[in-house]
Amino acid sequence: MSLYVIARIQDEEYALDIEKVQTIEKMMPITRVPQTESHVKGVINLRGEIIPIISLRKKLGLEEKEYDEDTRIVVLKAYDMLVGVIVDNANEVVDIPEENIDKLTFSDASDDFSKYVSKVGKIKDKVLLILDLKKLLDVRM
């Protein structure tokens, strides 16, 4: 049994390993940090913890959109760091049995999408794209 938080970006649903999700927050003021990459939106102060915030839309090579009441920051703890990821919506947890998870291989992993999606999970009639957090967060180990 593997639990995932479902984050929606545009019309796609992405799955984030629930063990890496610390909290899901409504949008809040983000303090811009100069001279950072375009997908880094800045930092937030969440209960005394300073957390860098990235735009998942920008990281996946998608066009930015205005934040609305459904926009969320999913705070992830992975590889000894806290990072907030801005998504269009995140309010569902699903259980994807291991036998319903398939690894993806791309012949050309040069686009943003194929760099960050390494598996797909199937539940009923849905196909969920499972994000590779190590690649998404640019962790080099």
Given for the second form:
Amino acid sequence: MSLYVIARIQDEEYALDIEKVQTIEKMMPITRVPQTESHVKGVINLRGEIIPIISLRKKLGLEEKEYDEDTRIVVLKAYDMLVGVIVDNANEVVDIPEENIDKLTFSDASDDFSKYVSKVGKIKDKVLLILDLKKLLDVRM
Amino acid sequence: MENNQYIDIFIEESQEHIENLNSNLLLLENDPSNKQIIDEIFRSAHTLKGMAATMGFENMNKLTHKMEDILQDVKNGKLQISHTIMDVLFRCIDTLSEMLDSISQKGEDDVPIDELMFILSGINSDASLEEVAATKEEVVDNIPLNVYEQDIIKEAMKDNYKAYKITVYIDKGCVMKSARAFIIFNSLDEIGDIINSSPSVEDIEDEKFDDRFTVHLITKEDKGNIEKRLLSIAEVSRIDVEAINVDLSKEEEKFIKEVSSSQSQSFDALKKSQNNKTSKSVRVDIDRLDNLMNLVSELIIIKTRLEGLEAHNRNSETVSTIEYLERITTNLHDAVMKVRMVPMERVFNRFPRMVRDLSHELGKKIVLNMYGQDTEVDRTVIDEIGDPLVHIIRNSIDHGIEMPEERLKKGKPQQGTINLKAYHEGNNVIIEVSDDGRGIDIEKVKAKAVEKGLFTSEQVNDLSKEKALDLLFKPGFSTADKITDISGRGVGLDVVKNKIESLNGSIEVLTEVDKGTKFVIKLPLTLAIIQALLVKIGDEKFAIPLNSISEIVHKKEEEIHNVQGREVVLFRGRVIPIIRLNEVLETKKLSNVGNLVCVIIKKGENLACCTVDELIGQQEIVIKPLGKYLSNVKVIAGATILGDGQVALIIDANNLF
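Structure of the form predicted in complex with the partner chain, please, following the form predicted alone?
Everything in the complex follows now, all chains and molecules, and the chain you saw is the first one.
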């Protein structure tokens, strides 16, 4: 069993390893942090803890969208950090069987879109892009 | 390995014992006949040995065992404390702490001890002692009865009780040995009284025994009954019951006395030290305290919000309830802060040894006086201040204090003095290191500055004493004539200063030639909670730590001048740069009304004028890190949560200019 949280951006569906998902929150006030890259939206106070927030849209090189009722912050805990990721929607958990997951081998992963996706999962006729958290969170190791 | 979960505790406790040994040995050196100190040292060594053996660290076990032998001789008066013995014991302790380092890094105590063992054997020529404490098995079998216990048995026998020595063998495959032992103890308690047990009850409860233990029991039951009773308990493989008679033969008695004086005494000591510890303190992981702290800060935030809600709804019942809540949260906050405080002792402890070693090495006579070891400081500060202090004290020993002959010539006592002092001053802790040595020669410092090309010789003459002393904190600056092992490589004081400034503290030098030098370090009591000035820049709130603010002034737009492309302003006769915080922090620029609110920020000697849009007020804030993901944001030192749950960023004044 490998469960994934489905996060929607535009019409694309991204999958996040549920093991790494700490919590999913509705939109809340974000305090901007200066001298950061454009995808860093700032920090939030999540029950007494300060958590950096990034925009997945920006990170993937897409236009940003007004936050609405469906906007969610998916708080990830990975590589010793807590980071919240803003997505358009996240309300589904799926089970992708191991054999339906394929590694992507891009000859050049230059465009932002494919840079953060290293695997794809298939469920019936749907294709889910599994996000590579190590790349998404700029972990240099 | 099963022991893994205990290793942290083991390391921490061993460290404490090593520290203990160190300080007690120092005491002993000055007072070699003090029995109490010897006992204390013996106890620490013994506990260390026991812990090392349980954890399976062979080398450590062997070394502490040998140390124990020597200490035993000292205790018995067979061995006189001498310089050689002290040095060897100190070396043992160094080796032990090396082992501990190696254990914490690699999980093994593979530090070579052969040489040390050889030296120790040379000192300890009395072989009979080794036999006494030879193997664990023997100790188990020859469980000693002390005089007091013998008395009990004698008394009991008068009342027709019988005394037995019972050795219980538990199945090797038994999983919960201590639980099994507990059942056996219970069952024995039903038929009589247990006088003592070996290993001790505590050790048995902690499963610190192999597959058997021995108890002494007084009962009215006979041997057969006891055997039957015990063998009916599951997983008991064998029972040896032996009736004992207190009118022991002379030889035996002598043996028992000898063993019990060493063994039981140290068992008692072990128990005593354990008792002390449990009643005095509880070991808590710092993460848990941080968590507690977080929860309390949240409680305070919620309370503030509740107060806000209450303002609309004036009901005397709720008012008094909220006031009560407020009192409790304030007290709770104070209590949690206090829990995080540790006495300075933790840092100071290592210095007597350091001073001793270095002064011996250099052939100097130095006495170290320490005051205010019980001054309490937050954990976060304690962990950071050790290294800078080591550096300063080394400097004092090496450069400050003169050689004995030189001191005599100057009319000073042969023995130099270093004073280490810690005390509270408001929200700060002050640490002073002073010596009565030769002081710092300002002229030499100035000459060095010229030599290094920092100043021309004319410039140097205009330097004030304070300014010149400040040069000492410049990187690569050393006035030592000769470079020694101990200091003088010029990589010292600048590092010290950086460290202290990164802790939001300051350092100052006072010196007088031939009178001495004094370093004064000022540090905040805690790094977790600070006083800050809340300001508005654009429409965002920021906090500026109060200890980096010099003062607040108003300036007019026309007072700003342009010098070489930089905006500056005149402040108390000095030209200082302007830092427009709205630009640095990328906030919205508010329409300028021509009147600037300026926060004068100090960084050591340097000042800068930071413009803000509005002052909100002073507040105590809890610093929280921004997290690893944002660790490269230089101008922000962290974040704090305001009363309304909003996050305000804390400006790092040290990185603004």
